[in-house]
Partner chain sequence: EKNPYTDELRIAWIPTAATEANCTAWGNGIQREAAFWADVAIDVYDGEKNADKQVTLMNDCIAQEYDGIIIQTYNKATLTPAIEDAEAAGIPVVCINMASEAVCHGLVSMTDYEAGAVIANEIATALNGEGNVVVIQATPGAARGINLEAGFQDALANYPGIVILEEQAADWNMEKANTTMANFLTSYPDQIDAVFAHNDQMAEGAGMACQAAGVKDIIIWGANGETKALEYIEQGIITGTVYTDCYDQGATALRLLMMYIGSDIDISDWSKTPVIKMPPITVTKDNVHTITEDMRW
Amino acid sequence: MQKKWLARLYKNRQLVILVLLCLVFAVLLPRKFLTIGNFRNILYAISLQGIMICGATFPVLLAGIDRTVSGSAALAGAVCCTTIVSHGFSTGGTLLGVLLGIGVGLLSGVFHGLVLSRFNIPAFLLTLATSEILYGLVQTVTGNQLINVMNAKLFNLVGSSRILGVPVPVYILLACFLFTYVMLNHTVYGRHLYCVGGNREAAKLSGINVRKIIIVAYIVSGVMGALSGLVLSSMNQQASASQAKGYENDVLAAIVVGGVSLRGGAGTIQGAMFGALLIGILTNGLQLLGVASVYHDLIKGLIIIAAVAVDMYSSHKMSGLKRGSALRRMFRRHRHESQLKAGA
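Would you pass me the chain only, in the form predicted on its own?
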């Protein structure tokens, strides 16, 4: 009976952790934390990273990574805002700017997908280099100046409007989550994605078009990154050369904390969203407690280390290997060999 109870707790560990964290902050901040307005603020705060997570989860499930989500966001916002300004804040200019911004993410995804599916280059190194290139392009597009779009009323509605009291970016996050959930759980592509992430060679032998799977994964990641950049520019009513910088770390942290394995083939978008919520609630609680922001990154770093350690331990347990047994077998073999040599 006790084992079944513990098994259920482990199975629902993400929900248990969220509830416990909320209870801690509810006790410490009884009048500030447990309010509808505060939870609305948490959802609003994680909406940008959440949109990025919906896309960046695809490469991670392939045992890859996309560190250009923030660069795609920054360049998409810069291209969109400069287009809007150059067309006199017109409706046509706004729509063209949004399309060009999405196009930035699309091109970024196609490039990464083609290169990674063709050449044996580590995704981390490629996307890290591309991220620097994208931010260099952002500086070129903006001229290292703020691009103000306060007069673009249609564009700014996305970041400032509310529907039934809920900010529009939260609805965009919900739409991205539903799209990703359906893609991963109810399509042939989703099943093939998990197969390729779990064992690429076996997927090839079974007839799966591995190259297509990789290209589509990075396209989704690039487009979602660009979409988050457009939402961020609408929120701020401007674009800048350093926009969204550092967001990729929060995205990766949420994905790993949410149980998506860095070795690919395991994890869910629900888990990744749990990671985003956990970090969002933690950051919100620390801010309400008056903890200096310099300590937030330290705590996030510790959470990532703990999550990776749990991932490694869980994978080791699932493999059926027991470290202690392996060590005992090694010592027994060594002792047996020593006895044979002594007998000879």
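Treat the numbers as computed from the prediction; the structure is a model and nothing was measured. Residue numbers count along the first chain shown, from 1. Under this definition, the rigid core comprises the largest set of C-alpha atoms superposing within 1.5 Å between the forms. Compared with the form predicted together with its partner chain:
- Core-superposed comparison between the two forms: the Cα of R40 travels less than 2 Å.
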Second form
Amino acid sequence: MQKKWLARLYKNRQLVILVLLCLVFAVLLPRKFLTIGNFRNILYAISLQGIMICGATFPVLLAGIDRTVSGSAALAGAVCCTTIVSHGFSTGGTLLGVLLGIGVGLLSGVFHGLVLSRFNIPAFLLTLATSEILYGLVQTVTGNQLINVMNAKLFNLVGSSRILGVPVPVYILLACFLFTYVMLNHTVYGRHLYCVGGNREAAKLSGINVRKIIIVAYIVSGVMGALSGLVLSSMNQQASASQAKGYENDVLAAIVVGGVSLRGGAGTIQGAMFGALLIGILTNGLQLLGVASVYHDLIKGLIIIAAVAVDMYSSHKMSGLKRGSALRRMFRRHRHESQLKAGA
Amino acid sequence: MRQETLRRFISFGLLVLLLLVFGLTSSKFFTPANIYNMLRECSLVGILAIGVTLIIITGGNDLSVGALMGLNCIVIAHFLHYFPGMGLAPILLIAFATAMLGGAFNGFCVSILRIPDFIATLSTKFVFVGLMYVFAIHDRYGGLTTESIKDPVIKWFGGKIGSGPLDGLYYCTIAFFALAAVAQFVLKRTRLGTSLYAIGANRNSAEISGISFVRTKFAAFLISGFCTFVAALFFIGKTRTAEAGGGVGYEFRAISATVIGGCAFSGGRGDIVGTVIGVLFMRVLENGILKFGFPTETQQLLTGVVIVLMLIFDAFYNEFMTERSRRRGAMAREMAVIK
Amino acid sequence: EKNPYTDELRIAWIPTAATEANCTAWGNGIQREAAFWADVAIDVYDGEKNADKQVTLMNDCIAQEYDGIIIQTYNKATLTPAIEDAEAAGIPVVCINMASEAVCHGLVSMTDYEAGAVIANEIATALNGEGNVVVIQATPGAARGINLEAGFQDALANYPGIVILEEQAADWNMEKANTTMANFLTSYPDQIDAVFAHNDQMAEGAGMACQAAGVKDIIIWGANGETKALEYIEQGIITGTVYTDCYDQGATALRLLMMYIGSDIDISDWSKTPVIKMPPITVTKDNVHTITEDMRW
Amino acid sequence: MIVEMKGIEKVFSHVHALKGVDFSVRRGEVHALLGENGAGKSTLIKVLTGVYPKDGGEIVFDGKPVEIESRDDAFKLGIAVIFQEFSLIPTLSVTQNILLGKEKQKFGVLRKKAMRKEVAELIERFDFPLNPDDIIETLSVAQKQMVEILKALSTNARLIVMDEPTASLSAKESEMLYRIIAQLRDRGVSIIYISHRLEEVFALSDRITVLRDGHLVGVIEHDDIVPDKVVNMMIGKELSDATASRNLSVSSARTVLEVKNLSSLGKYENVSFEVKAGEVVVLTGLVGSGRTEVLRSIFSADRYDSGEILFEGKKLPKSTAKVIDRGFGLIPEDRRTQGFVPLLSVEKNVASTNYDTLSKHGFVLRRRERELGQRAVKIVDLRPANPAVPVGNLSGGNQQKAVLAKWLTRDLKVILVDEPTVGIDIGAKDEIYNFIEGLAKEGVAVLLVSSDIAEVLRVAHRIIVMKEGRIIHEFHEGVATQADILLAASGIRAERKEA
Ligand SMILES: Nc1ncnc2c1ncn2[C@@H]1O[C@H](COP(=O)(O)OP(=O)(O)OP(=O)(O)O)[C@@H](O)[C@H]1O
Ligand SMILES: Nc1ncnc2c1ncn2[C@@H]1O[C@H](COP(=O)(O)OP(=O)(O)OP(=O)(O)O)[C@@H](O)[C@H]1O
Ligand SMILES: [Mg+2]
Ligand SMILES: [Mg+2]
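Same protein, different form: I have the form predicted on its own, so give me the form predicted together with its partner chain.
Next comes the full complex, this chain leading.
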């Protein structure tokens, strides 16, 4: 058994990593980094992807993947904005637009859920292809033009206003996070989700409706994607044909960096959010330090590797499965080979 | 086994079907120029996909191949620009070292730091992209710029056979098929190949049988690194320049082709022949749809729809085959009982 | 040889990204012009913000024997071999916006370098030659960004009192520019006098960040002249932009191409690509009304 | 002594699995390693074979102290293993698996023909029904076990460790293995033999080492092997007497489950039987006779082609969830892949079948869930008695108990049990029989699939024998003996059941 404080440290290792990172930046950037305003900026910056993460974590927990969160976002934004424009920026049009936008995400989720729960298709590939379809539709809807909704005051409130000094998208992120947290930790659905992700056959034999679980997961993912698209359009007061493109990669990166296993059944939404925060704080800190943008990727990559390596190392250490690093074993084996030869 | 062979025929059949559809609807499809061009454009993805295939067979993934290829190109361009007197051979050697170091770094992260492949190569992708900016050619304002490379050898890599029966075939296509043949041989006829499958299908069992996870993964990533080097030569030959960020995105095309070709992310399945078919399928689709003159949005939509339909068909077919072999087995048993 | 007044023609239009509004506007300009000709079909191929993808598309178009190609190159070098190949195959190429190192039939140029210089002058004048500027850059390596930057810096060299505090890339992206600007405001509280963003989208993002932070009287310049930027200028959220008449450029490019298709000009002994340059149109609150509805995109 | 292990320690995060165990094997002996589930047998041999690093103690091989840090080290010393969990590569062929890690090659190229030939000879030598080119994932469990055995035997090792090699073999195939073991011993090879089938242990072994709770209990020399004594050493308590025959009787209780002319193409055909309340009906037969399929069909886990299933006179719905709702439960055949979610805790695994009572409006009642976990641990006497341990980290027997707990915490009407005691120690076996009998006493209808005749005789009220997907015999009255059942199962005394 390991020491108790070590065990506790290990259990909260992600938090520890975040705190350490913050400390480093706080020392490097006195009076700038550790301010309320700056943390508001960080949260605002990750809010969009954070909302996507809340949804996209579901399929990943099922050993699936949803690469269409960004496509759903773009299509929802496009549909919503064109509706608002065609209804002359009226309140009714805005509400209709929002509903249609969410509906788009719902439909995309239903489609993925139905197909992936029925057929044995790699989700990675399917959603890669369907995101092409979604972006094709976005292009059709927008005609590859910018759909401006500067005049939709109500709609733009979401992206531009603050409550108690905190931007509204951050509240939306918080709501999504809470929703996901409760879903995963306090509902029967969440329990079943982990069962299906951890062992589909056993889940089936326990009477769990596996198809339903899968379909709902993709619906949540699609709807949250759409929601983030609406927030994005509201923030930008605009829909464009290429908006949110590539965000799915950042979203998946955050989820996996946060310790959610691509093999399904393991990981938490808190972990996924940790991933998002890690990347968000890094970007913020590097910008505040004035590091040229061309070096951001390099530094981010190295720090993620370091963070995950520490995570992996401590988890192996704690499980007691393997002793020492593989590197050490590689060299040690060498020693023993000669020893064995000498013995023989 | 027989079922796998049949599946292979089916995916090949789909490719042929696609060729027929496009060939019959356009007179400009089956011209040698178009065929050689199609092969040329898929060769780069193909060369990368070979490395990716080996890694996916080990149950991993390599998201960094595109970036590493781009980095190799940038390194070549960098030294040609800043050290013009150096001569091409040492520069290529440096690029080769870069590729192998990149592969080794991936291998290090995956097997020694024990970071799951997906995260590791995602992060190294960031690292390689970052290094690209470091090595990129800077203009006098500190910004990045590009310039054409005049070196004849580099030009040669972008070239094609000038005469004979294969007049017009690009060198990169030859390299692709040669590399594919070698890789298929390695997979099926060497101990390394068996180890790759074993590590991918059941890591614990493989280790129990004395196969080293560390060494096998390392080997796979080194091969993948080597593939990025070869691809980089032809990539830079094709564009005769290198830009920071170039090549990024190729990894998804390579991975898609690999999975369409029958590799499973869970590991232990698939081979190079499948990957070659997958690469060709994607390319024919892309090129074929182009010539219908659809609006851009429809091109993208159609590509997606065709791939989705193909995936569903494939899944359907698999189910059908499983069911049929079950019924076959039943009949055989009944016969046995009657006897 | 084909006769552009009577024959059926297939022309390929390869923008760097079909999803960008300015590319669409160019495309529309090309289409408008095409309507005046007998039987011209324009096929649009999306370069997906990727120089290599454009090379692939060019090669496909050459293999499928298009009658002419209009391309907005992503950078000046990468497409050189592809354009050479096309010209060698007898397919005339006209570039929009960016010159290629290869000699081709023509270039209809948007004014990157000049626009950068114009903006530098505007900012310097407004600040009376004293003040701090931050720059929100394009994706590193993007040609337009490079040229804007060059023009901007060369012009600023005349104003020693103007200091560039920092430059960060926001990849043409509004959300990223918003975040970047917010971080600039944290880094340099009360020090920033002006912002130069490499395109309007990023200028709009910066404008919104300033608005959210409650910071007024920062001068914000973008470039392009898209509809929303013009409206933001009217509303005073951003200060100015350099407007590009994409419709006119697109139409000009096709007109040029048709002229070449109809002629038997041999360009093999040309040493330079002929250039048609569109002058920069500076837009601020004072003259934004001169960009009329039908010119906006 | 070929190997001596002294004072071996091994600690996992939740368990101190080996507490200073001494263990030694002589040259050319069959040495059995006995102990209850979770006693540490598998862990001990994993330490010996370099799968787990040891946390203390030393190993002396052939008189010289060695550090065994990887499988490779063990292999080089001449130690081969048949692991309890299969260690085969599902997507590779029989040949590739058997020669994995020791392929023949020439200039770095595999000599496929030579390898195939070698394996074919090996298969022939042991007369196993295998084809060298078959892909592992297409094989049955028993065939996989055979490949596993061949794999260990192909190394010409000096010490072979067998961790429950016969767990899924039929009697005939087991016999073959016993003969092989005898041959090996005569050639001077040492064998460490782990099994819960005590008869075979007593028949085979020269010496026995008994472990309990990670401690060494004692070593028994050949001449001192007395079954009762050994069993007492293992568990420290007397067992209810195992019978060699059993009195069967037709129950007069009401029929709960009725299966009529059930057929599934290629799996089984025209299967009809009924199970009454409080009755234990055993489906027996040789491995592969289609019993699992029947069970799964009843549970709606698989489709069937024709026939009908009645529950209390009414048609049983074709949905697992609804079947469970009616009061059914299933203990599946392969617990690892079907029985539980390895990453989840005991508590959550147990709860997975119980959310109808553990939730309100779709929300989990956390407290009740926790209580259930505690209760489950007590009901099945789980070790360690901690509901927060991931089930994947438990020993085989305790994993099975966790699966049992999933259903024992519900109100059952019918329980379908498939080979519940494969790889489970005799003490836990007894407990499981007690659970089954307890359920029957409460009026639950039990349908049990088993290939273990002792087990059949221990619990059955009625015995149905299947062969090649058909019911070929039914014992419903009088006395059934071991011999009767064996003869029936092998089809020697086949008589079709009256319709
Ligand atoms: N990988 C592991 N992680 C944590 N605990 C483990 C692990 N493997 C075994 N254990 C624990 O170590 C103890 C000994 O287990 P082991 O598998 O050696 O028992 P066994 O004697 O082989 O039992 P069985 O007869 O059921 O196979 C058990 O309590 C088990 O829960
Ligand atoms: N004689 C046979 N020849 C070929 N296949 C067979 C034969 N007998 C059974 N099978 C196949 O093997 C599988 C075994 O069936 P099933 O698992 O239901 O049998 P079982 O009696 O439960 O055996 P086990 O004890 O191994 O679980 C079935 O899917 C069937 O198709
Ligand atoms: Mg064991
Ligand atoms: Mg069975």
